[in-house]
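We begin with a single chain expressed as C-alpha cells, specifically the form predicted alone.
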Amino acid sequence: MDQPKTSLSYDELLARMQQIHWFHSIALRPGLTTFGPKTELILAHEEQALLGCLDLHGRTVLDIGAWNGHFSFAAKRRGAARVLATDSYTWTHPHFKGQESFELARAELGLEIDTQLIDPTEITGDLGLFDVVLFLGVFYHLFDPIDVIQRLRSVTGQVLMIETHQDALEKTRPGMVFYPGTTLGGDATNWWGPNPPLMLSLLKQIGFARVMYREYPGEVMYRGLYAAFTPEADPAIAAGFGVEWRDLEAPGVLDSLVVAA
C-alpha cells in the first residue's frame, strides 16, 4: 500500500470518510478502507479482468465516470504515464459527493492523476487522444449511448474498454432492451440493456476494427466486458488477452453466447 501523503490523523481521515457516500472500497491506510458496497475483492477481480490484460506502462488512460477513482488509481499503479479521470453526475451530486471522495483518496494515496469535470455527452476530440479509454458502468446509464460511443471513438487511440449491464441474451440479432422509469433495479438512471451482437455491430459501425468480449468475472450473466480496438492499435496492446476473451467475429462465438429464454 502507498504511504499516506496527507497530514490527516487517523480520526480526521475516518471522519472525512464517514461524511461521504462511497461506491468503491478503497484501502487508504492500514485499517482504513472506504465503505463502498463494491468490495475490495470484487474490485480486484474486475481490475484483473479489465486491466490485467493490458500493458499500461507508458500508456495514456482516460477513465470516464471515475466516481471514487478505483480504476484511475489502478491504472496509475500499473504504470500508466498519464491518467485523466472524468465524471459529472456523481462528482456534482450532493449525496454522492463523488469529486470530494476522489480528491480525498487521490491526496491520501499520493497518486498523480489529472481530473476534469465533464459529462460523457460533452466529450469531443478536443479532450485529446488516449491509448486506453475506460468506460465502466456508464453505458446503460445513458439515454443516448450511441452518440456517446461516437464521441468516445474520437478520443480512443488504441482500445476502448466497456463494462455494462446487458439484456436480450436470448436473441441472435443485435438488440437493446429499454427500461422506462425505474424498471431496472428501481434506478431511474438505468436506460438500456444491450446484447453482444448489438455491441459488436455498434462498435464496428462507429469505426472500431475488432471487438473482443468476456463474461464478467464470476460469470454474472447480466454484465459483460468488451474491448474495442481501433484500426491503428498496436498489436502488442492485445498480447495479454487470454482465453477468457473471445473475438466476437470469430466463427460461432456469438452463437455460443446466446442464453436460452
The other form holds:
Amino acid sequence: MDQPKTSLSYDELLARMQQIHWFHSIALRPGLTTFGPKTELILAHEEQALLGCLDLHGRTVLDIGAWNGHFSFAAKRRGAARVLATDSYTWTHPHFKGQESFELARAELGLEIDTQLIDPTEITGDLGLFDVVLFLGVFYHLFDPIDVIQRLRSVTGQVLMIETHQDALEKTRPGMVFYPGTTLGGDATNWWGPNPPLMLSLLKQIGFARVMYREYPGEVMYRGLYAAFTPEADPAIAAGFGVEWRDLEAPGVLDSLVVAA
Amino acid sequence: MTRAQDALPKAVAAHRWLQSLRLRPNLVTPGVVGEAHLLAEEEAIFGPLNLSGAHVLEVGAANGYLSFAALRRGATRVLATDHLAWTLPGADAQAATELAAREMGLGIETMALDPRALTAEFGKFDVVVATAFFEQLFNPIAALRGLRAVTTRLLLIETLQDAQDDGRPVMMAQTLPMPFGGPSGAMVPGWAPNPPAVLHLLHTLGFSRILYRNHPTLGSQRGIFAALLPAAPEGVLEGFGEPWINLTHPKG
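Since we've got the form predicted alone here, give me the form predicted in complex with the partner chain too.
Complete assembly follows, chain above in first position.
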C-alpha cells in the first residue's frame, strides 16, 4: 500500500470513516479499512471476475453507481487511462453520504478519477463514449431498467459489464420478476429480477453484438455477470475471457442455466 | 349512387385495414379483425362506463374503432393516437383512420404519438384506453408512466398475457410479427405480463383501485384492466359487475 496521500492523522481519518455508512470495504491505509458489508474478500472476487478478464490499459472506463468507489479505484489501478465515477442515489443519500465517502477514499488513495453526480436515468450520449462501462448492482434497483439499458448503449464504446440480481431462472424464455414495495429483501429500491434469456434479448435488441455470461463468483445462484460487446469492440479487450465466460448464443448455454423450480 | 359514394370503395381499397369499420350500411372496411370481435371488445371495455362529456385518449388506435365508439358513446373530445402502425415506413393506418372519420362524420382528432413521450404537459384526459399494449412496446414501463401522466380518472389497458401459472408478478419478453402496418414481415419486440405484474405496476404508479376481466372472446389469453386514480369518483365503479374482478379490493 502506498503512503497516505492526505494529511489526515490516523485518528482523524478513522473519525471521518466512522461518520459514514460504508458499503465497500476499502483498505485506505495499513490497519484502516472502511467498514462495508462487502468485505475485501468478496470485492476481490468480484473485481477479479469482472475486471480480471479485461485489458484496461489505456482504456476509458465509466462506473455507474460507483457508491464508495471500489470498482472505479480498481479500474484505475488496472491501468485505465481515464475513469469517470458516477452515482446519484447513494451519493446524495443523507445516511449513506456516498459522495463524501468516495471523495475521502479517492483522496486517501491518491487516484486521479473524474466524478459526475448523475442518475443513470439521466445518462445520454452527451456523457461521452467509454471503452468499458461498469453497471454493477444497479439494474435491479431501477423501476425502468429498459430505459436505462438503452441509455447505456449510447455511452458504451466496446463493452458493458453488468452485475445483477436475477430471478425467473426456472424459465427457458426471457422474462423478469417485478418486486413491488419491499418484496425483495425488505428493500423498497429493488424492482426487477431478470433471467439470462431476458438479458440476452434486451442487450441484443439495443445493438450489442455478443453477450457473454458467467456465474457470480462463489456460486451465488441469484446473481449473474454479463459482458455485452458492441459491434465495434476491439477483440483484444476480450482476450482474457476464460472458460467461465460463456457466449449466451452458443448452443445449449441458455438451457444449461435453467434452474429447476 | 353519387360520384362521391362511387369513389369510396376505391378509396377504402387503397388502404390496408386492421379493423372492420362499417362506413356505410353496405360498406365495411376489409379489416383483419372482424366486426363481431371489435363489438365484443368495445362492450367489454366501454360497457361499464358513462362516457358522456368525457375527454378520451386512445393509444394504439390502429384504425380508430374504439375512438369512434367513445365519440358515439358521448365523449366530447377523443384523441386517437398510434405509433408504429402510423409511422413505420409504408404505414398508412393514420390516413385510413382519417378517411373513416370523414366518411362516418365522427370528429375525432388524430396524432402519431409514442406513448413513452407523454408527459403531464401534453394534456389531461378523463379516460385513457390502450389496446394490444404490452405486446407491441419494447418499453411498456416508460409507456405506462406516460399514460399515468395524462390520466385524471381511469386508465383501461388491454393486453396479451403470459406466465399465468406464476403467482409472482412477471413480464415475459417476446418478439411477434407486427399484425398491421409497416413493412411486410416486420417484427415487434414486446412483452406479455401476468395479471399480478400489471396490478402491481399500476398500483406503484398511483392507481388505487384496479379491476380485471378476461378478454370477451379470447379468454385469459388476453386481459383487460381498469385502473382508477384516487380522484376518480366512487360512482365510476358502478358499471363494473361480473365478470370484472376487483384486484385491489376483493369482496369478502
